[in-house]
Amino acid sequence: MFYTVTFNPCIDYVVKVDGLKMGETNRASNEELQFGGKGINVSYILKQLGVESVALGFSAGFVGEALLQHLDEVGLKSDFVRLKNGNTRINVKLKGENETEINAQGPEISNDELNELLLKLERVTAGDTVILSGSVPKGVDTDIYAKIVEAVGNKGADTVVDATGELLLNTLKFRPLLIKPNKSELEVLSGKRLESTEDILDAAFGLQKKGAKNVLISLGADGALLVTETGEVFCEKALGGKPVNTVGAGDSMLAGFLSELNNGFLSALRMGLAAGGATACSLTLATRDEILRLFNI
């Protein structure tokens, strides 16, 4: 079983504004609500590809209630901790000639509420995979992902980490199965500009030396690169046409990759690129048909 963990779920308020002018009143040409958060996005794409998962995390206030109702409506299994205070995030995504995002901080999580999530993870057994995605709210220690990776690893479960900075680095000594930085995140982690494929590979190998088993690097329009624990390197071009939406594309790539991993790294990488490309070419997260159309090209 796959378990996704989203500490900071959200509702994205996506507004399309033609000719956005800062400091002035603008009129939206289109608007919609998108329910998610990185782990939830992974669960959604997994379900599209016929893979069941349980979405875990935290929800708060009336926004959190709306989020959980949506998960029920789309048929995602979930088991969230309900927070006593605050509201689940509402993020604003402005789409014009360029994309501008305003991401809220999220509600505070108490120690008791954090322990409630850790208790839910005790159900994990050998053969399961736990996917830790995204940021954590202010006040949560940056070693929380490391604690979870260590705990579920001791049960024989695999872990996947899609996070940045200390949240990710602290997990590496516990040997996560897979990490998924994009190029800009990899530059931050390595502390230098990555100008060439050789630079990217050196940075990926550096993360492996710190403990990551496999490193999947999203390169946006340039596709993706995978470095495996056996030293193999796979590099594939992006699939799909001109991107119209980047929200959830990386999460979709991760879900596609994991859904196909039993069929080998190359097939998994191609499925990941198909899922990421399909979402990037859609205004919402991709459907099964959209993903498989690209995968089978």
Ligand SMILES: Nc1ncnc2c1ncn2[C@@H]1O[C@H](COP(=O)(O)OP(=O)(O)OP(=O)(O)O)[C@@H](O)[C@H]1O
The other form holds:
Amino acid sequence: MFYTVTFNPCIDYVVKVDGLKMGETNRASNEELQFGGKGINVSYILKQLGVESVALGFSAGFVGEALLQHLDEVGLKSDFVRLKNGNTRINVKLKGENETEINAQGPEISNDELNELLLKLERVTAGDTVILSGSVPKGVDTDIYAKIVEAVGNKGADTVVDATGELLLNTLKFRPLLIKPNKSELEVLSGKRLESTEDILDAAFGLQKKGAKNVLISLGADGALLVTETGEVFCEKALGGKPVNTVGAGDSMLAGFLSELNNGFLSALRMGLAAGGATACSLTLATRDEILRLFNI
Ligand SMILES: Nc1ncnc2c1ncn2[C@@H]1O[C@H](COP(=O)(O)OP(=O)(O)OP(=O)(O)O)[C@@H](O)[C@H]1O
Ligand SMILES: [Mg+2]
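Compare with the form predicted on its own: the form predicted together with the named molecule:
Complete assembly follows, chain above in first position.
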């Protein structure tokens, strides 16, 4: 079984305002609610590809209830810790001539509530994979993913980490199966500008030396590189046409890759590129048909 973990899910309130004027009352020409969270996106794309998962994480207040109801409606299994205080965050995306985003902080998670998640993860066994995606709210230690990777590893299950900075670096000594930085995250992790493919590969090998088994580097419109624990290097171009909305492309790539990993690294990478590309080329997360159309090209 796959388990995704989303510490700080959100509902995006996407408001279109023509001629937005700060400091004045504006009227929206369109408004929409979009449910999000990186782990939830991964679960959604896994489901599109016929792979069951359980979405874990933290939800709070009536916004959290709406999010969980949405997961139910789209047929995703979930098992969230319900926080006592606060509300799951609502991010505001203002779409005018350009885009202005306000990402909220999200509710506080107490130690007891954190432990509730760790308890839920005690059910994992060998053969399971736990996917840790995204940042954690302020107040949660940057060793939290490391703790989970260690605990899950002790049970014989695999872990995947899609995060950056200390949150990711602290996990490496516990040997996650896969990490998926994009290029700018890799630059932050390695502390230098990465100009060439060689630079990128060097940085990926550096993370492998620190403990990551496989490193998948997504390069947006330039495709992706994969460095495997078997010492192979794969480099593939992006799939799909003109991008429409790349939100969730990285999460889609991760889900596509993992859904196909039993069929080998190259096939997994191609499914990752198909899923990432399909999401980039659609307004929302991609559907099964959109992904398979690109995979079968
Ligand atoms: N503009 C694009 N054109 C074609 N494919 C794209 C484009 N952007 C993203 N993709 C596909 O999606 C994959 C992941 O995208 P990207 O490298 O932007 O991930 P990311 O920065 O982690 O995204 P996220 O915002 O979801 O975290 C790419 O490797 C590529 O396959
Ligand atoms: Mg990403």
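Note that the rigid core is defined as the largest set of C-alphas that superpose within 1.5 Å between two forms. Residues that one form lacks are left out of the comparison. Just so you know, these numbers come straight off a predicted model, no measurement behind them. Numbering follows the first chain given and starts at 1.
### Task
Align both forms on the core first, then report whether Gly223 has a C-alpha shift of 2 Å or more between these two forms.
Not so; Gly223 is displaced by less than 2 Å.
- Rigid core fitted, then: does Asn262 show a CA shift of 2 angstroms or greater between these two forms? Superposed on the core, Asn262 moves its C-alpha less than 2 Å between these two forms.
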